[in-house]
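Here you get one chain, nothing else, as structure tokens; it is the form predicted on its own.
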Amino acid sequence: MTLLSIRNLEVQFKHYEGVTTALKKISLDIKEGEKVALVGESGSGKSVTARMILGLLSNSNIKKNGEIFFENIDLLKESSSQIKQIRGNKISMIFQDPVSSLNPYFTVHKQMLQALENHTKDYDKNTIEKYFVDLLKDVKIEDPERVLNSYAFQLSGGMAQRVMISMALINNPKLILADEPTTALDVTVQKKVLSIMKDVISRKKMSMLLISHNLGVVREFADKIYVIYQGTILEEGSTEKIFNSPGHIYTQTLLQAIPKIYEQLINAKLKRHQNTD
């Protein structure tokens, strides 16, 4: 069943030097439980279709057309404050930059309970403690309560990125929208943070964008991939066919730019899994 769906969705922002077309009449579907990626360069409209999905980009300089389904609700012709009953509860996001997004003012545990409190206030606080422990648990920390009395300054980007993906599932959504949520990690980071995620998303059977400009990143995490570049949707298909025969040169050109010692590591760890099965 479709989660999500996005059709003929066009976005225009205005300025003072007239008009730029950021997204081109795009149209993409993610059903339950499906991992999709959007991929492209930057300033290819990535984050402009998350920030649409969320709700984040509505003033008077900004013109949208098109639908956004979710759950069967045009998200476009809903209200503000429905917006945000739905954002950070049936629809989360996990930023870039994880320490940039947590408040450096806060603990961990606070702004866990925040993001929690922002859409229920009928919660047992007896058992909320431990509530927070087993979402640290489940994104593979392994000194939660340590994390959860810490400030954004004392963890790693890694660490940092995992409680992140802890605070976006804290509401139990149905989907979670993931912007580059490991560009600001070393690789070696980077490929640990995604099989986290990959996890938590499988076991829990939510469904997930990933937002990304590197192939090869989402090559082993999506089920489904879309490619983008200036605002409009190239070419889409499932992982195996984007990476096994792609059709339009954009893709080719992004594939090629995968580094050589990456791919022989995703190739290597297919080869593996092919001689298990």
Partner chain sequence: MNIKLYLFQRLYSAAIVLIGVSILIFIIARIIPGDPARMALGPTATQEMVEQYRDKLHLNDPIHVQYWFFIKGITEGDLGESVYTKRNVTTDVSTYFPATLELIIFAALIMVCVGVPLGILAGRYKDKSIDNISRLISLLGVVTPSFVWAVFLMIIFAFYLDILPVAGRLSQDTVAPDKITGLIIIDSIIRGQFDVTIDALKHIILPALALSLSALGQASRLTRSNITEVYDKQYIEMARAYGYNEFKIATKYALKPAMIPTLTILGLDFAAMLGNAFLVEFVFAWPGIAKYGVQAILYKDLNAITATTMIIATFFVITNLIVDLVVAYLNPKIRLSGK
Second form
Amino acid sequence: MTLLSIRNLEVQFKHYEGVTTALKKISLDIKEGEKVALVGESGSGKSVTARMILGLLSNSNIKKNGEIFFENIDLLKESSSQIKQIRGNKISMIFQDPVSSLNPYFTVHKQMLQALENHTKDYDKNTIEKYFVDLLKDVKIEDPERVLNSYAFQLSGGMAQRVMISMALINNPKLILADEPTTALDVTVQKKVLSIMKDVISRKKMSMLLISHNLGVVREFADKIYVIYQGTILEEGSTEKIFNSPGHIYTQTLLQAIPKIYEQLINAKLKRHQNTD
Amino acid sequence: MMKIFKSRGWYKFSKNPLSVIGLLIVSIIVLMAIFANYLTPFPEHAGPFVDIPNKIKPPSSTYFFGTDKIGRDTFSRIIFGYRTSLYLGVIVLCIAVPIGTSLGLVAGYFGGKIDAIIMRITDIFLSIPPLVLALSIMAFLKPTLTNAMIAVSMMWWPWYTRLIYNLTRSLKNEGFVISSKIVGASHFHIIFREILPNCSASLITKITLDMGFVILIGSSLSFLGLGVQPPTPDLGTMVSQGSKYLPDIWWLSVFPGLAILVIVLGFNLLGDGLKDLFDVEI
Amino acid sequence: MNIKLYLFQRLYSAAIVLIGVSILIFIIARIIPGDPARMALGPTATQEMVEQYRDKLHLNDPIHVQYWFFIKGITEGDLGESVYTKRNVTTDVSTYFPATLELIIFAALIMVCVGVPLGILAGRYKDKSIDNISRLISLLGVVTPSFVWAVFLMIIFAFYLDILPVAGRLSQDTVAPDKITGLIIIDSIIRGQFDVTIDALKHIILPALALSLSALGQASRLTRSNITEVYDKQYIEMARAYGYNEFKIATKYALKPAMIPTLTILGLDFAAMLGNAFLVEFVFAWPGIAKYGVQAILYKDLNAITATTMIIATFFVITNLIVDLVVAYLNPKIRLSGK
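Same protein, the form predicted together with its partner chain this time rather than the form predicted on its own?
What follows is the whole complex; the chain from before opens it.
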């Protein structure tokens, strides 16, 4: 069953030099339990797509057309208070830079609690701590109690991103949007965070929209791939199809851009790293 | 110099009406103060002039801002008061800026012990409210314009030390400074030929802003009776003396008060414009 | 670096600054030409009287001995006798200081209660009319000396509208409550004399407003720039993506990061009000330390001048120290790592 369906979405930014079209009538579908990747270079409109789904870009200088159906309601037509009900609840989001996505003045615990309280007031205060600890354990955090009482600046990038992943899981969302979730991390921890994310999302049978510029990252992660370029979807298809028989010349160029040797080196390094652990 | 008028900064400056207003206010006031003898309706009223028949006249077409208890024209006295204010501002900055700048250059460039000593002393000066420091110096001096200038200069140099110190510290690691060190330039050359010219935009902007604030502090001193003494026309003294006759002879304090506001505002707007023009942070 | 080291460093540098200030004030009082004893006693005093007075002020001792007496006096709370009031300066200061403290506390309240919300609104509605109003207030506040504000406010509210009193802390027929803290408003509330409280409030509004206006403008501009800076941060978008409502973001999630750095400057502004209090107290005949200081200057009252300056500088340094400690406590980054 289709969970999210974007139909002919068009987005334009008005500014003092004129109008820029960020998205040109794109369409995209995500089924329940499906992991979909949206791949393109920076400025192609992929981040705008994620933000449109959550209604995070809403001011008078933005013109939008089309539909975004989520569970058969059109998110673009919902009132802002109803969108707020969905944000972080049925759809949650993981951002690119985890350390600056966490508020430096509040502990992880406080921010997780707030993410929960934004959507439910009746929870068992005695078991909530355990719930958070379990969520952090799900993303393979070894000392969840310490992390809960930490501030963002006390966590490494990889650790903070794992916290963000568990925060995204708090209200058991149907769909998780991940906007370049590993780009800001060290190359060595990228793979680890990705595999943790893939693992936990598969287990919880959630859907996911992964936004990335890196086809290498996407390959091991997504069931389906959309390739976006300058606000237009150039090609879509199963991961297998895209990698084995790319139709569009742009996709072929993207594929060629994956640094093969570099990847192998990293894999070898990772292996050595795991062996020494 | 011509380059400035073609630069993006100048475009920004001239597009901002506030900066242009600031420039206009300052130019008009400076010109009026210089040519006060020819431009004021009653230049002789600047001194100890008495005209009893025309005392305490409210504002009119003859006396724009009214007359005081002994019949002197407030408007003329305000223009001459501007002359005093500008004189004070220029002298104070002529003393404070070179002292503050050279200390900041030395502390920032050489670092180490000399840095610690100079910056500690600067901190001490900055930890007394400016007006209080000037007052406590004035306390032991005769209240004259010269002494007021000395007192205000004494409290003003640390701000320049701090500004130039921070600039020097970042400039000294720039490529052009390091390369001139490598080719064997003397400390003197590096400080005055390499670093100082690169501080000039910040300095000019700060001096412009400070002209306003020095005038403000100077008028505060004379308001308390610790600056310029009558009969020399001074805006702070005029407000102070005029406020004794409130509310009936309101024009004696209101117009000099507004006059201070306008000149400080002018320098402030101009300084903000220069900030855009040179693209500096103060 | 840990927090203990941070605290130690702050205390240490505050102490150094205080010692430096005491030396500075001492030097100013001694180095300046003229004989302070002669200046204090006036031209009619005999040479013998002057000599006696010089002995009393330890002016005939070597300079380091003089400084020793000065410091000894400060630590013992004995700053010598005032020529003018003939009382111990410490007594004088403790009589006059509460009035000033009350004035600047009230002015600081206005600065915080008006300036900060104005800054928050200006930051949230950037380049809208509220932002331009706050810009205008701040500009006028900065370029107008507080004595000019004082005169303007007096003309409007005390003379033209005639709704507030012109001068003093209390009306002539009102008796001040027995001293507890020395702050009339607080003392009268404690003693339950609410009519006195109201009278005192009426008297304090104009001087406090005149004093607060320049600081208020600065406070609102600073709050504005910190708020806009925080709203550009990624964690605000994150908060929205997790369903925080805008009210919660504005009052808590963005406010805390924006206000903690603002606090340091508010502390500086608060302490700096002591300087401008000289001008405002003068206009409104407010019986505070600043008025006492001006009088001391006019009478060349050496002990009173040094004491007043020293008290003000100490207050300035200690306020900044307290604010730094509060910020260190509120900011987890400093609290946990001392940075």
